[in-house]
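Just the one chain here, laid out as C-alpha cells, in the form predicted on its own.
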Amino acid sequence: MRIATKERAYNNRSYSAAVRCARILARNRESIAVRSDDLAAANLTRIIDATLRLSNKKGFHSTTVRDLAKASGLSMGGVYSYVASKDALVSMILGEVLATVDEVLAAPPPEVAADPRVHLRWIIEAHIRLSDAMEPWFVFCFMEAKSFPSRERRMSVEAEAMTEGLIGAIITRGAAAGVFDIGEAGLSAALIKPLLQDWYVKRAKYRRRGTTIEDYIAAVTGFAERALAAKPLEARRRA
C-alpha cells in the first residue's frame, strides 16, 4: 500500500527558505527592528540561508556575525537587526524544524491512523520526504546540536523523545492489535530513528550508490516491518 504524501505535504516549495522564514519571524516579531514584513522576511532569510552555508562548511561554531554579514550581502548592524546573538539564530531555526516536524508527523490523516502498520509506513515516509525537502535545515540542527546553547540542546533532546515516542506508540498499538510481534516497543522505536536521520545526514553516501527517495523510503520501510515480524496486508484482510 502506499501512502499518498508527496503531493500533500513534502514539496519542496511549500518548504522552502522563503516560507519557513516568514514563519520565523512571525514567530518572533517583536524582537525584530525592521518594521516591513516583505523586507524583514527577505533579509531574514538571506541571514539564515547563510548560516546554513556556512555551517555545513565552517561549522556553526567558526562561523562570526562578520562571516554572516559578508555571506547575506548585509552589514553587521543590519545583521543585529534581526539576530540578537548567534544563540538567537538557533534558538530560531531550531524553533522552525521542531515546529514544523510536531506539525507534519503528530497529524496524520485519520484512515492512517486507524491502522498501525498502515501508520507506520505513513510516518517512515513523511520523516523522510519532510527531511528531504528541509535538508540543509535538518542537517544544521542535527550537526550542530552538542554545540547549541543548554535550552535549545535540551529542546533537540526532547524533539528527538517526541519522534520515538510516537513510532513507539504506533508499535505498542500494533502489538495490542496483533500486527506486529515486537518485545520492546521504545527500543524498537529508537533503532528506527536513526534510519530516518541516515538519509539527510548521509545524503552523499545515496547519491554515490545511486539511491533515490523512493528507493530508500521502500528499503526502511521492509526493514522496519521485517524486524517487528509485521504481518502483511493481504494476509490480515483475510484473517
Given for the second form:
Number of protein chains: 2
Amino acid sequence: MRIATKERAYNNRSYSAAVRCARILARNRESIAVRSDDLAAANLTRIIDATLRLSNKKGFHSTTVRDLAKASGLSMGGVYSYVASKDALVSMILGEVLATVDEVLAAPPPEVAADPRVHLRWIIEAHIRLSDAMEPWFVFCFMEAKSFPSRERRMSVEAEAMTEGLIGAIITRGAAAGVFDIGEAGLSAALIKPLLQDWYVKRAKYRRRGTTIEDYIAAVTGFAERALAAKPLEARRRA
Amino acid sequence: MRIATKERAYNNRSYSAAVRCARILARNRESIAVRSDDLAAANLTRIIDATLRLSNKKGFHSTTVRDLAKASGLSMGGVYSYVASKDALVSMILGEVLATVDEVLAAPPPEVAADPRVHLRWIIEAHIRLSDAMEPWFVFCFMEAKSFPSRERRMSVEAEAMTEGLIGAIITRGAAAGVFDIGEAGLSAALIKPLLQDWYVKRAKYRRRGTTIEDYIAAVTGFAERALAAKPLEARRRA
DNA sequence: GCGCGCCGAGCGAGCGCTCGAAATATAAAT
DNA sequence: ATTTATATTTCGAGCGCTCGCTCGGCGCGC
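Show the other one: the form predicted in complex with the DNA, since we just had the form predicted on its own.
After this comes the whole thing, all chains and molecules, with the earlier chain placed first.
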C-alpha cells in the first residue's frame, strides 16, 4: 500500500519510481492488459515499488506474488494484469536500469570529455549519484543478478563490461596524454568499478559511519586519482 | 556424487573442503547423528560441497534439499542425519568461514606487524589468497548474506567490520608513523575492502580477462599504496 | 447495460521435513 | 566359523504447506 514518495533527483532529471515506471509501461505497453495509461502507470509503480522494497529486504526468490499483491494493494489477479510472470518483473526492472545507465554514463557533456581527468571525475560522480538516486533498483540488479534468467544475466554482464569499458577508455586516453601514469588501463578500470558499487551494495555501512554522498564521491575520486598518479588539473602543461 | 578433489593450499595450510568439513564436524559433533567420524566427515563434505556448488550457481533459496541429496549421493533422510535443517547448513558454512578468516588475518607474523607498509601488503595478499583458496565458501557468504537468518546476518556484518577495523588500524598506525598520508583512515579502509572482495565476487570477469592471482594482488597492492601515498619501503628513514 | 478492471478461491506442483522400515555393520554367543 | 543379537545408517513415500499462476464472475463508471 505504501508507495515511495521521496523525489529522487540529480542532474536536472527525476529518477523517481514514478518516472521510471512510466518508461517501463511505455516499453511494455502491449503486454499490459489495463488500457488507461494513468491507472496502469500508478499500479505498475506500486507493484515495482513493492518488488524492490521486499526483494531488497529478503530476496526476490523469497518474495511471493501474494506478498507483492498485498504490499501494492492489489489482488493476485490484479498483479497479473500488469505483469505476465514473476520473471517479467525482473526483465522490466533490469531493462530500465540498463537503459538509464546507458543514457547517463555514455553521454558526458562535451566539455567534460575533452580532458580525461575531468571525464574520470565526472563519470565517478555520475555513477555514484545515479546509483544513489535509484538505489533500490541498483541493489536489486546487483544482488539478484546471479539468479536472473539467462538472457537477463547475459545483459547485466554486458552492461558491467560496458561501464568498465568506458572507464578503461578514459584511463587509456589519459595515459596516452600523459596525465595518468598506470600499467594496465583495463585492470585499473576493473578496480575502480567495485569502488563505485560499494556505495549502494554496502549502503547501511556508510550510513552507520555517517559518510555522506559528497564525502564518498570525494574519497573515491581522491583514491582513484592518486592510484592513477593523476597529474593535478591546475598544472596541466608542464615540461 | 562428484566431489571437489582439487587441493587448495596456501600458507602451508590446506583449505580443502575436506579439512574445512572435518572442523565443522568437530564443532557440531553433538548435532550429527552418525557416529563414525570418518563416515560423517566424508558425507558432510559431500553435502557441503553440493551446497556450495549448487547455491553459487542458482542461489541457496532455489537449491532444494532434494537437489542436495541427489548431488551428494544420499537420500532426503540421509541428508537430514547430518544437517538439522537447511538453515543449519548456512550456520555451518558461515561459522567455518568466519573462524578461518579470524585465524588467518588476526595473526600476522610478528616481523610483519612491525611496519605498517609491510603489514598492509601482507593483509592484502593474505585476504586475497585465502578467499581464493576457499572461493566457493566466500562467494556463498557474500551472496547469501542478506537472506541469512538474523543471527548469522549479524555475525557476518560484525566480521566485515572486524576485517575493516584491522585494515583501518594498520592505516592509522602508518599515518601516525608518517609512512601513509591520508585523510580519514576509516574511509580508506572501507574503500580497500571491496577491492579485496572483487577477486571472488567477480571471479568470472577476471578469468575472462586472463588476470592471474599474482597480477591481481600486485594491482590491488599498488593501487592501495598509491592511494595511501605510501612512502617506498627502501626509503624508510628520511629527514 | 456493456465492458474494463479487479477479485480471490482453487489448481497442480514442489517445498522442507519426518518417520518407520529396510539394510548394513558390529558385537556377542555358541 | 557360524549364528544370533544389537546398534548404526540409509532409505523414500508421505505430510502439511506454500508456491506461481488461472479463470469465471463481480462491481462500477461511462
